[in-house]
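So this first bit is one chain, no partners, the form predicted alone, shown in structure tokens.
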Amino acid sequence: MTLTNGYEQSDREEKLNILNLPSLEGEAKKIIPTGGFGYIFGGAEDEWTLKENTQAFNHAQIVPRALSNIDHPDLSTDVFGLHLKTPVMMAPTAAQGLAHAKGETDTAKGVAAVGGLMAQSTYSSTSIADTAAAGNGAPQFFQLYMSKDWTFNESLLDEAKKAGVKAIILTVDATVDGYREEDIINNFQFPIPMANLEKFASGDGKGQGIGEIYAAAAQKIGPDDVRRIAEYTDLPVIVKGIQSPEDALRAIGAGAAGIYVSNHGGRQLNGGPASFDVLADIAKAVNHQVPIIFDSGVRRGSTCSRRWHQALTW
């Protein structure tokens, strides 16, 4: 155990026998302090959207295809000029130091080992450079929570480019914090600093609640911001938090190189539709113009149905 500002970070290193994600959540709850677990696990308000995300996969069935002459399926894929062994990306999850002392650096190592794609969060416990170094050359993206301070945005984007990230993910569905009742019950404030915020005027996040951190973020985000980031970085910009065909086309029109269908795991706007339920309509509207990334509600590999396979562009 590592004690950080009174917070008991796990530093255990052992091989886990992971049966499935629900059972892993149960084991994590035994180790992660209550406040940290509540922040990681909880959704907005009564968690209706969080629950819909997982239940939505029951709406479609897996249709097995026979006589396919395949005995060694190849899961590798190419996206944004990158070759991946598996079409899986680690979503840009904030403050992974709440779960383990090595946080994002160990996540980056694990993702690299399986040939997936790592996405760093602005609100990471570990710096952009350290997380990139842990990946040892494996491809990574950087997710930007846009600040009101454009100079600060530039500094993050500069660091991301220097670290060799391959694309920028712009999150647009979290301009204010969701009403997360677990955090209120636990009176949760981040005990561990967020490395990328250390030079930010409002502080590094330590001792703050998520609402205070989001208060420094930009509440006004529009198509011009997509163009501005693309021009400044000369990197592909993927717009995260798209939940309607209209917004997908608006993002592409602004120069987005990718669409990221997500409702933030049901942690922001409660009452919104499950991501899986809007995926097909968005994919139809996008019509292979750009790649589509998808998250929210995935709990098993078997949830990949024929309908989902047909909807995705990669």
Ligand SMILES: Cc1cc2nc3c(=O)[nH]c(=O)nc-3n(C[C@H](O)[C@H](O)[C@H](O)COP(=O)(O)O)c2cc1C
Contents of the next structure:
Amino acid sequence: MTLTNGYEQSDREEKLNILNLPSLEGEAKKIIPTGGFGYIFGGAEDEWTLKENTQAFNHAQIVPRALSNIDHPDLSTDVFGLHLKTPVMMAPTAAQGLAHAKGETDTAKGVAAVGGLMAQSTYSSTSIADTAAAGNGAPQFFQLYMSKDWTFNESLLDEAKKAGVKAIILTVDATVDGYREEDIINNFQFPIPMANLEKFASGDGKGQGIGEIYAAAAQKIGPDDVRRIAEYTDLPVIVKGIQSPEDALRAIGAGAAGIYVSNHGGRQLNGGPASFDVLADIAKAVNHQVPIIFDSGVRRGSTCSRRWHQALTW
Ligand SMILES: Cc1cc2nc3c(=O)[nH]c(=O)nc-3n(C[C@H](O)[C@H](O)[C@H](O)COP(=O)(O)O)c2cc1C
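The structure above corresponds to the form predicted alone; please give the structure of the form predicted together with the ligand next.
Below: every chain and molecule of the assembly, starting with the one above.
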């Protein structure tokens, strides 16, 4: 264990035998301090949307096909000009130092080892360069929480480009923080500095709550911002946090190279529909113009079972 500003950061390293995600989360809860665990695990308000995200997979079933003459199914895919062994991306996830002292660097190593795609968050515990180096050449994207301060945005985008990221993910669904009751109960403030804020902003996030951090982000984001980031970086821009066909088309009209259907896992906004339930209509409207990334509620390769939902309420 490493004590960082009074926070007991785990530095344990051992082989994990993972049965499924609920059991892994149960193990994590024993190790991660209460405030950090609440930030990682909790959602907004009474977490209706968060729970609905997992339940929604029960609204559709997978019909198994037979006589297909395949022995080793190929899961590889080509997307955004990249060849991936597995069609899985590590979603941009802030402050991974809360879970382990090695933070995003070891996540990047794991993602590279399975041939997936790693997305770095603006609010990462480790720096863009360190996380990129840990990925050892495997593809990475950089997720931007756009700031009101364009000098800061440009510094991050320059750094991400220098580190060789292949695309920018612009998150548009969390311009303010949610009413996160778990964080309020725990009086949670980030104990560990955020490397990109430390390097490029006036504060490093340490000792601040998510509300204060989001307050520095831009509250006003529109199609012109998508265009501006694409022009500035000359990289594909993927718009994250899309929940309606209209917004998907607006993003594409502004030059988005990809649509990222997500409701942030119900972490910041409550009361919206499950992300899975809006996916089909968005895909229909997008009509293969650009690739679609999806998240929120995924807990298994197949579907989320009712049993999982029960496990959530331990
Ligand atoms: C601890 C944590 C931190 C997150 N940080 C970010 C972030 O920095 N930027 C972002 O766009 N999304 C962030 N997200 C949202 C994820 O990218 C993703 O949309 C969400 O977790 C999907 O829902 P799921 O948790 O049900 O899979 C975060 C999620 C978690 C759990």
